[in-house]
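Below sits a lone chain in structure tokens, taken as the form predicted on its own.
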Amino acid sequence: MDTDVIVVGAGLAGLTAARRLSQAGRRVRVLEARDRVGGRTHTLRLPVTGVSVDVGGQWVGPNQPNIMALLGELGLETFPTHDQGQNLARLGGRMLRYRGLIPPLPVPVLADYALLERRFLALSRTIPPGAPWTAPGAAELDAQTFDTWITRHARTAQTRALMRLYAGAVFSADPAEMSLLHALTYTAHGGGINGHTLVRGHALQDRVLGGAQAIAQRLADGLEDVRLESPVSRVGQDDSGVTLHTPQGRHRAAHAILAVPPALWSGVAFEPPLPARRAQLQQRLPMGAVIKFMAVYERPFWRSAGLSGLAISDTGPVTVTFDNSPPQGTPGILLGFIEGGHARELMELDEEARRKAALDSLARLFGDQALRPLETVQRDWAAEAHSGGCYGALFGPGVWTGYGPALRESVGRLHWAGAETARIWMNYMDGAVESGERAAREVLDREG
């Protein structure tokens, strides 16, 4: 044997397995297809103004123990989101301001929202953490999208759009990408739909000083054998342990964890093949499409019209937006997401294009001061090839009930980790952490 454990994936949930594992231990190999750790957390430092921005996954919150327990293990420090403010809504043509969740909208939609806020998140209270075709009328709630069930609950058309945003945001896809009940699960283990969009107390309440690739990289430190540019073509077991192939040559151990985006999974041969349901399961998770806008100006002007910076818009292509500046407050930083559908069609033009387009739609929001940044970064996740998207995989209609239960099975000495396996917290930094304890634990507790 060449280790005692490989670990495929330095993202967050990999490196967090082979640190429990090294601790335990065991000898630990990692092998990274990038050139680099972090999945899909990355921090980059802009070359005008210095400063440093997360491209990739960013927020933590104290409703979220996994990470925030890493983070403390591994000295690192977060600093607040801004959120002081007046928040911002254009919706159907009309500018609105703000504060807390939902718009100043009238009565009749308000009521609306607030009747079909209640009806989801009761039905999600119903859905077992880790087990959602358990529920009780899951192949129902399965079969049908989460837009269908939206179109025939919500009685007008602010709610509708409302709900799309929420869909957008949290999911990086529209509503009829996803099951009803995937759209349930997401939510109810993460702490309701207010538990994924609010700031204080909640998933978005916190940023990693340094950027959130910080993490990823201390466990790495931590570790002796991180490989990068080692993309696994091909993976093998029997009776004494797995072999995986990568241009550097073959890599024995006698237990591996598979920790990146099961639809990855697809591209590569398996020895024996994966049980049937296992690979289809792979080949119906595809990816949210998202593409992650940053504008850098000298200062954060919003702030002084009374703005926390953070917009809602349900005429795109960004349809929401942060105050992303660092804890010292300049330069100023807005951070637009451009998602789903809106996602899908600025892919198709040049990055230039794409820069236009979303300077327009923040100047729509916060006038044409948003049209001089200094400097802006774009990263779109769908082109690249060792995530395939972000923020995570989609289960549509039949999926969970169809193929759930292989989503976290080992098969053999192949244990699965990744944020789409987690039972909280799915496609979070937490759900990663969570994922990652969980697949070092499988190994252990199998070798007794």
Given for the second form:
Protein chains: 2
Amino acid sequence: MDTDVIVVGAGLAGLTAARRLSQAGRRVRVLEARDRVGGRTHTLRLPVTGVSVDVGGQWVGPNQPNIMALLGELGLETFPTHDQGQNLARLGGRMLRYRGLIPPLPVPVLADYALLERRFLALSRTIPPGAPWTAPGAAELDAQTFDTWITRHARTAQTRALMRLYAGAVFSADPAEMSLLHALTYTAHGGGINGHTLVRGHALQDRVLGGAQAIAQRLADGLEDVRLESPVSRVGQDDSGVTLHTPQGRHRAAHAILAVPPALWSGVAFEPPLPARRAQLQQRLPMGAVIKFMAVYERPFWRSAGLSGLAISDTGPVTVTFDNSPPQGTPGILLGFIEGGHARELMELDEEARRKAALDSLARLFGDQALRPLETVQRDWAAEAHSGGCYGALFGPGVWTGYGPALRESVGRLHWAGAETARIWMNYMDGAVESGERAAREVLDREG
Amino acid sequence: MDTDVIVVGAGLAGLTAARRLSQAGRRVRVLEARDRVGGRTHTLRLPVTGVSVDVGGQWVGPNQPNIMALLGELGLETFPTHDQGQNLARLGGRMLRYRGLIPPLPVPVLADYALLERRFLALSRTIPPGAPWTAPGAAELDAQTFDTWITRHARTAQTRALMRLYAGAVFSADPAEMSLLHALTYTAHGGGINGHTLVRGHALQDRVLGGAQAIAQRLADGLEDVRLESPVSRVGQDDSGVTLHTPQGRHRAAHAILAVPPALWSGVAFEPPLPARRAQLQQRLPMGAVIKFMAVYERPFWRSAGLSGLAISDTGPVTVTFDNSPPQGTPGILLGFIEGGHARELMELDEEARRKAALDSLARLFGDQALRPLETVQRDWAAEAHSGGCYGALFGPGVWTGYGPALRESVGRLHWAGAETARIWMNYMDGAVESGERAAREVLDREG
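Starting from the form predicted on its own, produce the coordinates for the form predicted together with another copy of the chain.
Let us now look at the entire complex, which starts with that chain.
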């Protein structure tokens, strides 16, 4: 044996698993396809202003126990997301300024939205954590799209628009692309719609000082054997161990933890072949589509206009924005998300055309000052071969009920980790950490 | 250059393309991962009775011009599918004997079915061949599942059951797993529901004498450079050509035709990376789930009972059967299809348990004589690493409208073929041949 356990993927899931196994006295080798650690977290230092920004995952909140505990353990600090001032909503061509979650829409719309949300949350509370396929009426919930449910139950165009914005912002997808059961599952255990979308007290409350990639970097610094630029092309196992192939050669261990998105395993040779249900599951978990765009300004000019920097828009391509300035507030940074169908349209454009489309979108919300940034940065995660998309996998209709049990079930000496396999906070940093802890325990339990 | 064109995949699509290029004077190398040609066609000689059976694709019909022309060109003969006698339908626990397509259900059910079919066909006629994303109202048709549409429009349980049987038999999937737009697209250009499901004059009219794999074998026999057990793990391209990597080494050519199912390209390294939309499309085309089961008897005992061997059942695991005996009628062979959710359940069982479940299913239709075959054979296509499932790819909600144009669009020197890329008869042998002809023309056109 070259080592005790091989971990594939140096994102948060893989590195958390590797740390736990290493702490338990096991020899661990981490194989990472990229030339960096961090997976879907990536902190970049921008060339003009020298400011560091997260072009990948960046938020944590007090309702996310796994990532919060890990940050404490690694001695990393957080700072609050800026949310002082009024939010903006651009809906049906009208601009609204407001505080809190819901824009000041006409009373019938607010009543309709409240009813729809209550109905959605009541349904979501019927989903057992980690096992949505066992929910009452799971087959029926899984046989329709989230869009079908919205269309059927929303009585106003504005309510439909708000729910579509929720889907885009939280799933990086259109509601047509996912099953209702998945929308309920994903929403359920993160404190409902508010838990996923609110800042204070919720999932967007804090950012990591120094950038979110520092988490992976610290985890990797504590490990002895992390190998970059080592993509795995074949995975074998026999009675005594596993054999993984990279361009650098064969790697042999007693167990392997596979901590990259499920979609990336289709087309990789497994010997013996994976069980049919697992193999087909991997074909059925496509990644979301999102372009993360940031524009850097000398100062956060929107703050002096009484704006928080948080905005939603039903036109796009940017549909959600945040004030993403560093703790000290300069330079000012506006963050815009381009999701689902909007992301697909912009994928076809070159970088300059995308930049223009995104800045125009920001200017419709924040005025012409938004058109004159010092610099911009954009990241199309669908174009990243080793992620395949962000934030994570989508479950289309029929997938949870047809294939759910295969998501976490080990295949002999192969154990699955990654944010997609989390019981709660799937596709978040918290879910990645939860899955890494679980996979490490799984290996230790099976050794006996 | 090692050769002019490399074709990946020695199924009908790849070999058709290779033949056309070779006929046009080009040097062609075919790289095939398996130790045989034929892809999703595979003819087996059974050990006990010595009879040859197709465990993969087997039917052709006069409404399929591409495969019929190729059979003629290769000098292969066909023989008619046996359909003399009465069909069986087991619906809601009742057994019905009938002739023709539709069982003698109560008149209100027949009226409901007729209305539903008319509505479905009228919608399907609005879909332009090869470009469903341009259909009127495409976004709305693509935002819901086929199941949603059936549930909304079928007024009787029996009609719903018949439509679910149609989905299972023709898509190897549950209607919950596909978008309504896909169900319409797939159905539209094969002559409607009848075109896909009827024997005489339609897609199931004939079988290939000697087995369907003979087509691939004859195509391969005419080629000089077909390399088996050569799975492609990396695909590179530059200004002057393509480089494909197999365990045997590097293969260099001016163009490549990639003729394996789209799902199998996820996780394979492309250099430069594929365009984001193409890469995400590949994550979104999972393969259907089907187990093909055959039981061989001394003689076709159902014929003497006045039965055709064609049966449908709403209980499963076998939901559709055919008389699959050889032309001379002995031995007698019953073919049972196990699809979608039924296939997923049986995937979890061992071969013996599956055999028992399938035979019990046949016995409920054809009596206890069905329990005593001379031998049986089964093929779970989802367990085949180099197919990933059968008959072909499913388009879930949002995929056609979000990613459709990327299905056939060449990426530089890489050209896509395979039954999934056909304009008409997707996932049929005819579609595979159509796609191979098209890809070959594409390469010849771009050479200039």
